[in-house]
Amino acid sequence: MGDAGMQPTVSTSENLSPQDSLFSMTDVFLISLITGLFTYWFFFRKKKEEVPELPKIQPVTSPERDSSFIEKMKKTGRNIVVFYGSQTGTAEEFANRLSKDAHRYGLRGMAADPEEYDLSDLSRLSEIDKSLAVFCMATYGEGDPTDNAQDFYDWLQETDADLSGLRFAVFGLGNKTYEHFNAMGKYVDKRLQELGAQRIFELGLGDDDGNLEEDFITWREQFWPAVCEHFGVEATGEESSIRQYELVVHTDMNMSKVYTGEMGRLKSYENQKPPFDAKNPFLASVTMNRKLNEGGERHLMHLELDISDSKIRYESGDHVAVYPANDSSLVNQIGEILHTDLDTIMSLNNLDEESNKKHPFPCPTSYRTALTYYLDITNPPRTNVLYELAQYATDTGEQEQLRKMASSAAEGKALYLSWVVEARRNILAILQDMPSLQPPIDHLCELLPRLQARYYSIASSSKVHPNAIHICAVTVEYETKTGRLNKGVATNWLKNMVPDENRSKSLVPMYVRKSQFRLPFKPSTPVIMIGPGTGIAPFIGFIQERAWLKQQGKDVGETVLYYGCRHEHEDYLYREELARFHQDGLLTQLNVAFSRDQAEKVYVQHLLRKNKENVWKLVNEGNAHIYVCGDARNMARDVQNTFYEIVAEFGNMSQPQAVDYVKKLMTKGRYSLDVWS
């Protein structure tokens, strides 16, 4: 049995002699020994080589706390930090002005983007002597924080931090035509106090529907005396012009290193890389640009942007942000008045080397590029710009007028309101009307605010148009009190975007901003859409999507539209498309108000009243979702008041109860607004 068990081994080596077998085993042993020694040597050698490299790796494991504004303030000797929640740049501008003010009182300030710092460090601000946190907070949309303040808002909601050592003040930027006026400013002010922080000056509430600049100046002129009293300091003297940036002219610059309009990364327009956002917009080709209205003085247009290969995704109700360019004739006129070679390549470098903001706009670049793509040259300049410019007026009368308009005196405020704001004088008009005013163009570029993206409600559904985004817009054009013709920057720029074969001249820098303006989760839920004028834009997307869902076999609820325009045969937008949707039963009701086709004006709210019983049935029994898009100042308010009336009448409620009912619809997401003023 034992022999039998060895048979396979014997048979495989039956041709070998005993000497041969012994040699093979020795050979195997030697080879194993050599292999083991080599392996040991190899790993031993590897370890010895890696030892000197360890110190190089160590710094990566313990990086400096770049997100700590406290460490930065200590390092740079600052004691006032001004955080800004800004969507259009105004709050950031106010924050910069307040931080610059601080030097007048022997203090040092810095403006800070809350998105770049860890705001939980607010509890440590008391480590710095005479420290103060100021918050310039804009409210966006329906009481929401701005994009850059979202994380701060979330932190405030969740934290139970002890902020008892924090001294603070808040200035809010809002618009009274909106339902939730200055909601963000009010919330930050209230929440900081709840967490134990000490308010050293009352909450400021700026109203952009009135005169936001005057609101800010009025608050600011009372804020600083309160700071002085609290810290026991005094103003060191008169306001003085302090440059924040220094000019560097490049005479021999490699043009491949010069910005030509990019928002972030150099050459990002030549070498496009997703994801696309505010700092990295996608260059979309305009594939269609057609006039929507049949007559009248206005120009209403429908544009289609090609987003193929961009990986951009959007939902019906989202907004598309567009970066426009200023009119080249305005840019050229500024260059001529200031006797400047606009093609000079330059950089404006921050004199504060510790600042996160190295330049006011992408540099190096040319003056022409800066004035075309980066700077706002069409809006009336704010008072701080006038104050800084005054020193360059050689005529004493013009200099005094500029200083007076920049002052906090009642007479100066009234003059600024009438001569600049109401007359809609932009920087070019001011230079033209004050011939002795000759500021250096680099200082002017430092003072002018950034040109902001313009937002449009997307007029398409990604279910139907996955590779395109549609825009519906009206060109802005009006005559000012001085007889000048002012044109809207973006709409007139878009108007001239004519599709061409190579598409090189019709590229639009854009990105998508998500919205809360959403169709109901269940397609069977009825929807009531109210959108006169270009307010119809998101509803074109909504109707397209509901039609697509129906084609997919889904049970789609009633789709009701209330639309309004001036004249049936003049500015009835998307007339053919809406008629086709209605005829096919995809649009259950098409109610159109032509406001000026009869002696008595008829608006969408009148049609709502006319159909009030049906409206109430849809809302009360059908749990319909209500959507309002368009003008916030009049239309949205009038429509909301109409719903109060309908609810009070058919719900047998008092006026306060009806108001509460509609407010609850808003809270539940059943009454949504996408409005502008």
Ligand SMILES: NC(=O)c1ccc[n+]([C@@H]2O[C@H](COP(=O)([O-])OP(=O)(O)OC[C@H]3O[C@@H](n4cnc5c(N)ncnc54)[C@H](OP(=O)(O)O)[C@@H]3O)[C@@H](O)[C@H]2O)c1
Given for the second form:
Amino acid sequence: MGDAGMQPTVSTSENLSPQDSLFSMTDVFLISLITGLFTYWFFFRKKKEEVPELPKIQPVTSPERDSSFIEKMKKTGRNIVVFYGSQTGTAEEFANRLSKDAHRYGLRGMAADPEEYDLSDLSRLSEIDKSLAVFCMATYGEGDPTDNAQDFYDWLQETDADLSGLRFAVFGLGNKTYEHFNAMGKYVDKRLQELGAQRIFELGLGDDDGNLEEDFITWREQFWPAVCEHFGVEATGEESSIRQYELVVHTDMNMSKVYTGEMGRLKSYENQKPPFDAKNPFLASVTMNRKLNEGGERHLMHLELDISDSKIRYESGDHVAVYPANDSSLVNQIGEILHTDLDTIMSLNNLDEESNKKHPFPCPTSYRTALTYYLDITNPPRTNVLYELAQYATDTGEQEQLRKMASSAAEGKALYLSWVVEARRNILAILQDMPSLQPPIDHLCELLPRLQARYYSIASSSKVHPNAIHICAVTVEYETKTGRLNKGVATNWLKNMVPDENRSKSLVPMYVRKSQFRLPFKPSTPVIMIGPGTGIAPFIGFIQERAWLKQQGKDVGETVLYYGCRHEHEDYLYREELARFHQDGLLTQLNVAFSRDQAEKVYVQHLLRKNKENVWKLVNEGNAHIYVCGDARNMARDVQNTFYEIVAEFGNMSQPQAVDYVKKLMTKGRYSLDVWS
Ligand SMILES: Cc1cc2nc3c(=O)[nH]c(=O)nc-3n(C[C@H](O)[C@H](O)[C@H](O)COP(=O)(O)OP(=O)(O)OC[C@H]3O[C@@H](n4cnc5c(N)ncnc54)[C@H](O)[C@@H]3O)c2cc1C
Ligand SMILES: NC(=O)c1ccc[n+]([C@@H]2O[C@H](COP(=O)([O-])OP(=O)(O)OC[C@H]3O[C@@H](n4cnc5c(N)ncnc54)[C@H](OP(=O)(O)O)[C@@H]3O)[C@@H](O)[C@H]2O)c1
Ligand SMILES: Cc1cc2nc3c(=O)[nH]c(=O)nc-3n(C[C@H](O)[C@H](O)[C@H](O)COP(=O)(O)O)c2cc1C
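The block above covers the form predicted alone; next, return the form predicted together with this ligand.
Whole complex next, starting from this chain.
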């Protein structure tokens, strides 16, 4: 077992900075005032540390609009409003699909972003005949709402509104690998009922670790009959294909008015203006791109992004969001297979003039730009896309197969699962494997979801690198069941970013997203960091920051790292840097688990168990803060179970008491997770 040396120097008490100096009487008033102000500041800061703040993307200013969704529904003849709490677009997509479905039942739907409306109007929804509010709510972090649902969530918690006239249904989007599975969907469903609203169909719980699409269509196929029964309406016929956007081809366009990949303001990449956020990313140049692993088939990399002159500030533990570009060869192949001139300039304009969303992506633009920067062309398409595409397959077998996969019949679901999801067929693979399928490219662009930013845990400290943000990432590449080589969009795009002298070529559109993953307020508080693989990323920032604090003469507490990789001589990331911090005494323990260097697997949790007495002492006596980063699917849960064991054994607690103890650490901000799957 490759366990690196350990030099524990356990501190058993916190430096409590006593305020017991002797003061002369004449100073009392002044000192009291200062102490009062300090105390206020101290508690304010402490509160922030212990009750983690929810991450929130800085709001992007949008044009003034009527915040009453009731008035809008009345004006446009809608009965059903489908709100979505969405971060990466899935809940929004589901909301759009449900609102489109309404048409089939003689009803009219409208998808709505809760951030854009005054949700206290829910109590007035009964003013509209056959009215219904549906909520598609995703969960993030530790059971938190998405950014756009935060105000709605706050309102639900505070309000005592009477919602007795409101009819509602909730579909939650979550992932079972996270501890607080679908917490938001469950909360909204429960809270609306408490406020007197009438649930007309049971809560749906979608699991993104399984087959979220199937969960949704299964819920939806029972939801609509419940709506029909409730309102006494009937389906008017088959699901119909209705275009939401109309194509306008611009033959004589002034190119300075054409979007070339910007997320918001036209020409924002040529004329960069802070503040930088999701709609206005900063173009950071890559100043370093180095391979971290010494061997093996994978490519693990360390990148440095220059943020000088951007006014971007970050703290250790924050995430950097990166907008990648799709592989140009995939884009070209789509153009070729659909016999399209990708450089055609076009706009897709919403046929619903009342809609807040005028275009599915920034328009006017070219098909090439849309497929490169705005659309997700690599994830397996959802069933609604297959349904709409089916009409363009001239071969009846292919058309039938597409329709079947889009249907809610058991056979269709199984086919969709095996042929699309498990085979990881993206849109290009589908077009290649169904030669008669020739959709017009504009309809395809309307159907494909938006390409999402990718998040990375920042692997640097702003105290040491105020003008740079570092990333530690592993390149995604795998072979599918059909023998194709699928490549992760962002990691392969980043891999090819070569630092260049002019800093003009390797530019990464990025912004910083605040997180709750924070070092303790007092540097003297011990920290236990657990981060195998790329989970090491934020801890490089934490370690740099603690080393800097030490240099500033601060009393820095125990800094303990549990890291794991496959082979000591293959993928031991930041080996030299970590060894230096260990030698310098900043890193008081460097525990490394090499999982594949011996017959038995050795993981970080095995080392935690081995050092359990010391771990308990740090937690119990030293008030240590625990941090876990990396794999959400297995590692985070296994590590948490190990903490339950340690707490139960040394704290003389039963299993439920130990679980409760760890949960309390979490609430106090002393057990934090930064995990992904
Ligand atoms: C808060 C947060 C922090 C993160 N921090 C980091 C970090 O510090 N470092 C880091 O490397 N990543 C990090 N990630 C993950 C990162 O955001 C990206 O998801 C990752 O880099 C892959 O992006 P990509 O565009 O290259 O791959 P994509 O194009 O998004 O492809 C990835 C998808 O491919 C599929 N896939 C991958 N492997 C296989 C396989 N073997 N078989 C079948 N399907 C497969 C999966 O569905 C996966 O979702 C973080 C994620 C979050 C949410
Ligand atoms: N969404 C995506 O596309 C994407 C992309 C990249 C990474 N990820 C995820 O990011 C995480 C980190 O990836 P990585 O490539 O950096 O890690 P990695 O190198 O695959 O794994 C790091 C170490 O963790 C070990 N490990 C495996 N299961 C564990 C468990 N249950 N408990 C503790 N340790 C365990 C591994 O051992 P063994 O492998 O020998 O078992 C290895 O030694 C993983 O969850 C990965 O799935 C997701
Ligand atoms: C960083 C991260 C944190 C997440 N946290 C949770 C969680 O605490 N509970 C849960 O059930 N799902 C969690 N999820 C899963 C998402 O809710 C799920 O993928 C959902 O489909 C996303 O919907 P959206 O695309 O509309 O944002 C998390 C996903 C990510 C990427």
